[in-house]
Every structure is written in structure tokens, then in C-alpha cells.
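In C-alpha cells, one chain follows: the form predicted alone.
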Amino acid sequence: MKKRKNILPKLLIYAFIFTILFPLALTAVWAFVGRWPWPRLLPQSFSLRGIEEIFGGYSGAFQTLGSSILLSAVVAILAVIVGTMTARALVLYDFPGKSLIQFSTILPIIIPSTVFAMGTHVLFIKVGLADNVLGVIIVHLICSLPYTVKIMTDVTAAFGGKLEEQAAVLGADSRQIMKEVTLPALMPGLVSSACMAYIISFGQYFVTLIIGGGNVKTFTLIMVPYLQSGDRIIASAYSIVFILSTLLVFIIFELAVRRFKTDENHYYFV
């Protein structure tokens, strides 16, 4: 009886792993397929057409990928900074309008993306932020903040402020408290919120299309039309590059956290 109880969780884990890895593997195969007619179980031929479309130079996808990664990384950094400060204010302090601000942090999720994009576009046209990179960064930041604020609110609530107070009582200044106490304790949340903000920004399509006006090109703007066109080969190639580039950025985030390590007694997300 105990063996059956131990087998069931393992079977569920293997089933979850299969449902994630199998579509990825199938997408990777389709990226190199030349012809795969139904009902053949294996591809009839292979081709580099999808890879050449991205890295061949004439599509501009590879250059756009670099600029998209940079744009989303900037959004992630800004979202972590704003989200952390907002979370600390909501958790550690009492002030008038606190409930209203806490509710407003989830408005970008509640409001439909079409309504949000169209209304924001009208405002950005009036203030000169439409059809440029700064406007796209701001709107991506707004879309990312509900997630970063939520993550950092939970982490900050779990951490509290007692350790910072104890460090201050022992004579540490604000810089030492931030470096030796606050940042190491919040690091798991900082990395998680940065990854979440990055993937949200990197995957934005409609909002980027409206606010950027076609002047700001991202990798998603190039990829989505292929996904809608029914060309599985090129769509799969773009999807694989999208996934691999995202994983690469996440690895870089983790390596940056490891370099931040200054004391082996500190707690880090590794």
C-alpha cells in the first residue's frame, strides 16, 4: 500500500514532465522539417529553411532578437526596482490611500489588453510617447508591475523588518543594512520577479504593436504572423529561438545573482 502511494506522485511528476517536454521536442523537430505529410509518423525530409529565415540576414529577425532582449531586460530591471519599493511601502508602512494603491497594482490585469492599449495609445500620442521605444518600455513596465509587486509583496511580508531593525540597533548604517541584510533576504523574490517581468515584456504582441506603431520592432512582432499563417516550419523555428533566448537570459540572471554573493552565510536563489 505504501509503495502505491509513493508511485502515484512520481507518475504525476513524470506525466507533467512529459506534457512539457514532448511539445518542445516536437516543435524542435518541426523547425528542421522539409516535408512531413499526414499520416507519416516520421518526417519525410529535413531542411534548414526555418533556421535560414531567422539567421539568413534578409528577415532581420536575428538583429531584432538582440534589441528585444535588451528592451525586455531594461523593463525587468525597472519592474524589479518599482515593484520592490511598492511592496516595501505596502507591507512595512501605513499611509492614507494604501488600499487604493494596493488595488491599483492589479488594474493592468483586470482591464482587457485591447482597452488598455487603445486608451494608453491616445494618451501617449498627446504626450509624445507613441511610436517610440520609451513608450513601449513604459507600457511593458505597466503590464509587468502587477506580477513583480505581488511577488515582492509576499517575499517582503515573509521577511518583515525585524532583521533590519536589529542590524540598525547593532550600529549598521543604511548602506550596510541594504547590502548585508535586505538584498540577500529578498534575492529569491528579486530574481523571480525579474524573470517574470522579462518574459511578460518579451512576449508582448498587441500592446507593442499599438504603442510602437510599427516603428518599434520586437521579436514577437515578427514571430506571431508566422504562427498565424500556418507555416509550421518557420513558426517552430521562431518558437525554438524564442524559448532558447529566454532560457539564456534566465541563466544570465542566475549567474549575476551568484556574483552578487559576498558571504557564504547569506541565503541566495541558486
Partner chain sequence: MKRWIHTALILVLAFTVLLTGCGNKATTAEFDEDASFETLVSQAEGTTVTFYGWGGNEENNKWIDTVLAPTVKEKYGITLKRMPMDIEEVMSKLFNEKQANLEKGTIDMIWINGENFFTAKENNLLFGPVTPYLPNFEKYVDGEADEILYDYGYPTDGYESPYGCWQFVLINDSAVTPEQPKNTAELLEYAKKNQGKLTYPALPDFTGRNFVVNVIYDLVGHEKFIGMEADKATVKEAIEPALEYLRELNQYLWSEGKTFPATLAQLDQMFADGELVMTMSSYPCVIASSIENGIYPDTATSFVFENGMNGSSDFVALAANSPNKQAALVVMNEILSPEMQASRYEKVKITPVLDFSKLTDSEKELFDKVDLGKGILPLEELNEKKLPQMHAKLIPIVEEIWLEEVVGK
Contents of the next structure:
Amino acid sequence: MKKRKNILPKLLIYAFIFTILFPLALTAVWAFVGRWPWPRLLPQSFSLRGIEEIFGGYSGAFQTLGSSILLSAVVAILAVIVGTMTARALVLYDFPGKSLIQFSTILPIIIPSTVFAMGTHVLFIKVGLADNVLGVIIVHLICSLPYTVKIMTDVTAAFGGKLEEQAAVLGADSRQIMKEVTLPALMPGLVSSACMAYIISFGQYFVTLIIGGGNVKTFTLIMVPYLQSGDRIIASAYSIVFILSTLLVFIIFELAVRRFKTDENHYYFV
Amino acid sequence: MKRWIHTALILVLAFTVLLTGCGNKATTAEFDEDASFETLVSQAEGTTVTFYGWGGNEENNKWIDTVLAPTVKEKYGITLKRMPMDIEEVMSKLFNEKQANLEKGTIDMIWINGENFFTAKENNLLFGPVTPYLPNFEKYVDGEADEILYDYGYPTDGYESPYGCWQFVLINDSAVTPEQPKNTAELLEYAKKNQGKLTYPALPDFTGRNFVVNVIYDLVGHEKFIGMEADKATVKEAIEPALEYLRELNQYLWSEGKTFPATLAQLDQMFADGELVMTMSSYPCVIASSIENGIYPDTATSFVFENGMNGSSDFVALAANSPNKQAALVVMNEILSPEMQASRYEKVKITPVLDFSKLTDSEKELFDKVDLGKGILPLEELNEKKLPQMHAKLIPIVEEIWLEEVVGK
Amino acid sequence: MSKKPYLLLLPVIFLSLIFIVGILYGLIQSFGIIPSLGMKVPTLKYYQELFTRPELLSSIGMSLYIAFVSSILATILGVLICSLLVLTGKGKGKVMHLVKIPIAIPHIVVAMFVMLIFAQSGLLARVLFNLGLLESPNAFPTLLYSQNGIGIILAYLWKEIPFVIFFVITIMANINTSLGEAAENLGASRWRAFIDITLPLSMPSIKNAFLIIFAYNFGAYELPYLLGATAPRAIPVQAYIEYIHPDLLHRPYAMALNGIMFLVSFIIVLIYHRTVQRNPN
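Moving from the form predicted alone to the form predicted together with its partner chain:
Let us now look at the entire complex, which starts with that chain.
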């Protein structure tokens, strides 16, 4: 490839990366701002108010962060399992009602959560799932499934089940196939969908509030009121901790997958 | 894959048990309606009680977590859990629990007022009357005062115990605009002088509503709204001069009144950044925290119209299906103690609800020694200039008319 | 007939059922059925009343405008950047980590970003002012709370361009490695091969991405509520305001508005499917 041709695309990609990173950097600055009046380009004074609120101990934000990560990690694992099963059924089999299932897996993105949260809450109170972690895990699972099903469908379709057949022809038993063929091929997709499910669960506000009823506290539940009340300093501090913790979890997922051999011929969203 | 699934499921179950286990409360005794306060205290010991309310004020959250909760823990052995949740969601939750016939709910105490209180009470979502259970209410509160007897014009009937006072104030930066409009006419002049640098939050924002209500009060008085029929034509006729005024004001406002910031938070940010010369608040002393935290400049000051501004109380109510009414009542009583009111006054800058003539000298001293900070009007002036809040039924109608007749006109 | 697919689908069917029951519970309220408030007789009153309100049409119009502009721009820009990532081979590795960040960040945080940067006293206006290009904050165009909806659109773009990339890149990259490179070996230029082969084959995925974000942007209230104009309100904002109305008797209006929203999204999806089927290319 000629070098000059590559400059424009690269420039565009860098511009794109810049637009992603710039607001994050700005928020990181705002987390330490005291006052920043017009028309200053740099803050007039700095304060540690935001950081104290999160790490000062009285707000319980830090402990909540821990249990919140745990909760979302559980949702991520479950979502990956259900997503993988659903994708296998959708890709490898033809059966009546297939398009109905496909449609219903997309629905949670389209329907406003206010509509579904209210009804589900009444249902969950009746069956004892309201105000507890299990209920919250179930609704988070519903919200993240569209994404995991989509990723796993892509990956399963790309890998196509042919390798499994070949391995079977060569005499491998089903357990060997699972361990040696299926799992390594699906691994990048598994990580990718785990990340997505984690994100969706970790950022849920309304549904968590209604179904968890305040009994299940998550980091987002503490963060959002500050964003709504417009205290930019505290809101920024929370946002930065939110983002950093999410990245940390991604890195852990990523390290977990490094242990498996991956199929280098395919790109995945990892 | 199967082993994987097994491990994951076991993990999930373990986490679930772990997480729900922490939330379990000790079972409380059945609530006896004739119980004395002493009985309540003894039954409440060792239990957990929840307090649901808006979680967007750092100072108030901090006060509950670091003052109120430790106090009730030490004095009564009650664990108080603060649950940050907007009142709309609290209402939805109570309402859904009722729909599902849940006898023992999850919500105990609720920070509430106005129409939400009315709706909750009308739909039997609240337990009450609660004030007869509270010795401190009898001892320190003026139970005959309008702002205790009525909440947005609705009789409280003892279903709410007061929490703090609110009153509408305007805020400017004295370094930028030294003058403070004393009425709507002066406000119009002020707006002309500071073209494009004034606005107010779009209704139904709580403070945006209060701004419009006070414009109406200043132009047509507050008396005629007492007992007014909740009918659009009647209300419209009554507020016509105010509508005309607001339409005239529009041309001098930010974005020429074609659009308004959705929340007070956004208005505050625009003021803090110097984009606006005036902001407003429904809590007259919170300006001091904003100055202390550096959100407002040191030169910010608050002011009221000479004819007064509307104001009332915030309340704490008890859910009808509260699982721990005993402890909730004990905490509600504690909130009314001079120590707690004074510390909330100092830390959160919320004006106390107590009747000062009922306090002893040493109790009064608790309040006198509080140094509130900058920008605040004296309490006496605020009290003198306090007008009753408009009846809750009229406010949504005013809102509707405002949207039709003022925005962009 | 094999039972296997249904076994695999068991959990998703279970979850979908919960979801659908939830929706039905919600939508049934739009017909005035709320037993605990003593409302038991089904009625179309709330829908009829909404349709007589003059602002309903302008609300729907506002929502359609925001949803169309933001999702079309997000799709075009997303596909463009996605193509660049695939062709330059940067689709693996660190860039993709970055792409995940905006998807992870809640809308309300993005609203704060937009306010910090694009308010009349925001960072952009300050830069212009310090460069001497702006006289006062008021001279900066109103992007927030205005009827042009630019603040909302910018916020959606920031979140959804990465979403489109995420949604499309796996398929696009795989097609490009298997077929596009084959065409290249046969002598087609890299770009030609990409445009003639990879892009058309990625189209179903791109269209799906578009539909999802369109439906989302049409129905979500957070950004239009925080960054939108006072009037006309986007229809989900109207639904939200009815929903938080202290009088619980307003609940049916909120749910009826949601019903209308659902109907409009559904019609658009349907029209789209029809036209796609008629013109397979």
C-alpha cells in the first residue's frame, strides 16, 4: 500500500478517537473543579469535594461500587449463557416461531423501560421477586439479552457449526468438541457479549430503582440523583469512577480470555 | 460447557444469598395502634428502618448519614437506611405494592409534600395520623400553624410530621448587578437592562412553578386563590394579568422566552458560569452552601419581593404498609428534636419547623449559635414575607395554561 | 422435528414472557384499567382525548425529527468509520476498547458532557471568545433546549456512532477478509472491492443497527427531557411528564402515549420491511 493514501483515513480515525476521549478528559477535570466561571479556559479554583463524597466513607459509595460490580458480573455471566444458547438455536436450527423469537429478543431495546418496569414490578411483587437481588438480576438480564443474542448470533454464524461436524467425523466425542473446538471459537464473542451485558446492567437506573425498590443499591442509583440535581463537581467525580471501574472490569474480562487460543482469522468485537 | 454453567449458577446463587442476606431486617413486633411512645421505643430497638426521599442534595444526604442515623443508632439502637429515590418513583412503588396487595412493604418513612401527599393520602397509601404518637410534635411544634395544618392547601390531618421549611427566593450576584428587584415591575426593568441574561426553569419544575406562582401573587394577590374552583377558565381569567406580564417578559429573557431550561439544576449552572445574572431557589438558605462549595461566587445574595414569596413545609410521612412503623415513628420524633433541627439548620441550611416560643433558652441557643454563612436573608424577614402556597389542584392548571399561553409567545 | 432448539430457547422464552406480561400490564392501564384505583371498565377515552390535543402532532413531529436526523447521521458516520477501521486493519485491539466506552456511559452523563461543551457559556463558546470570535455568551448559537434539537442530536451521535460500529464491524470485517480480499486478489482495488462487495453484503446488519437506534431515539425520554425545547415536547417527554404527574389518575395518559409511541415505531418498522422486501438491493 502506498503511504500517502493512508493518511486521510487515519486522520479521520484519530479525530473520532479524540471526540470520544475529549468529554471524558473534561469530566476528569470537572471532578476536581471548585469554580470555573465564564470566560476562563481553565478552572479558577480546585476542590476535593467530589472525591471526598465518594471515598469519604459516609456516603457508602465505595462499598456500593463493589456490590454493584458483583451484581453486574453475575448478570454478564448469565446473559452470556442464555445468549449463547439462544444464538445456537437461531443459527443452527430451523423451527416454527423462529422469527417471533428473533423479534422478541430485540423488543427490550425498543420499548421504553417505564412501560415494562411498572407492569413487571406488580408481577414481581406477586411472586416475591420485587425488592431483591434476584428480581433485579432477572430484569437486567432481559435488558442485556438483545445485545448478547446479537453478538453470539454473529459469532456462531461466522463459525458455522461446520468445524464441530468435522471434529465429529474425525471421531471426537461431544465433550472434546466442546472443549477443543466450540469454546475456543466462541471465546472472543463470549467476552464481547459479557462486556456488553455488564455495561447494560451497570448503567441501568430506572428499572433497578423500581424493581430493586432502593433495597438493591447500585452505583448508578447513587450517581444519577447528583447528575439530575446538577452538582457538576460531584456528578463528574461519580462519572469518572463509573468509567474507570467499567474499564477495569473490561481488562479483567480481556485477561481471562487471553488464556484461550483464539481464531486469528476473524475479527471480533473484543 | 455444562460444567461452566454449573459453576456459574452456583456462583449466582451464592451471590444472591450474600446480597439479599445483608438486606434482611429483624422481624418487628405487630404494631399496636394504642402503643405509648415508650412501647414504640422498646419495640424499635435493634430494628432497621428505611427513609425514602430525593437523593440529589449532598448536604442533606450527608446529614442523614452522619448525624441522624448515628443519633438514632446510639439513642434507640435503630439502624436508619437512607434510600435515595425521587418521590414519583416512591409513589409508583407504593401504588404498585397496593395493586399487588402487599401487606408488608419495603418503604417506611417518606420525604413528601404537596400533591404527592394528597394523592398518597387519598389513595390510602399512608398510615396516620402519626403526629399524636410523637411527643416532640406536641412539645416543640405549633400544631395550629397554617403551614402545619395545611400542605398546599390540603389538610394534613396529622398524616405528616414536619421536616423543614421552604420558601422561594431569588438570587443574584451583587458584584454583577447590585440592584435587587422588589416586585414584578422592577423585575421587568431589570430584565430589560440585562437583556438575554434572565430565565426560569420550565414548568413542571418545582422552582419554575414557584417563580410563576410568585409573579401571579405579586400581580393579582394570593387571597383570591384560596378556595378557587379547579377549573381552567376560572384560573385563566384570574391569572390573565400575570400571563400578559410573562409574555412581555419573554422578549427580554434568555432565548427570548422561546424555550426554557428544563430544570433548576441547569439554571443554576448557567448562573454559576455567568451566562445568567439571576437564579432562584426554593430553599432560602441553601445559597450559603453553594457559596461555601464555590458553586456560586462569594458575592451572591438572595432577595424576596416586598409583598412576599410563597413558602411552606416539607414533611415526613409513613407508608400504610410500612413493615416497621415503630422505629419510623421514633425517628420522626427524633427529627423534631431541637438538636436535630439545629444541626440540620447548620449543616443543610434548612430552616427549622419548630415554634421558637416553645423552646427553652438553652434550646434556643442551639439555633442562635449557628453561623449560616453568606448571602442569606434574616429568618425574621423571611417569615414576615412568607405567603401560603397555592392550592395543589390549581398548580397543574397554571402549568397547562403557561405552556399554551406563555412559551414562545 | 427436533426438540433441541426449543430446549436451547427455554431461558429466553421464559424471560420474554416476563417482559411481555410486563408490557401488557403497562399498556392495559392505557385503556383505563387500574383495579386498585377502582378503575375497571375498559375505555378508549384516553386515546381519544390525546388525539384531540393540538400538541400531540407537533410532539410526534419533534420526536420523528430527532430520531430520523440522529439515527441517519449516526448510521452514516458509524458505517464510514467502521469501514475505515476495517480497511486500515485497526478493527482489532485498542481502538475497539475505546469504542466500547460511549456505549457504556449512561445517557444522563452524556447530557452533562453536551452541557459542559455546547452551552452558551460552555467550553466551545469560551474557546471562541478567547480567540476573539465571539462577543458574549449570548452570541453563541442556542444548541441546548432549543427547537433545532442539536444538543440532543449531538448527544445521541456521541453514543450511537460507536454503537453502529459495534453492531456492524464483526460482519463487515469477516466479509472483507473472506470475500473482499478474494476480489482484491482477482485484481480489484481495495476500495472498489470494499464498496462493491463488502458493503452491500453488510447491508442487513447496517439496516438493523439503524432500526434499533431509530426506535430507541424515538422512544427514550432522558435526552429530550434534559436537553430539549420547552415546546413542542418530544412525545416520550410528554409521556414521562404525565407519568410523574402526582395525580395517579394521569397514569392512563402516560401509558396511552406510550401505546401511541409503540404504534408509530411499529408502523415504521413495518413500512421499512415492506420497502426492503420490494427492493432487495
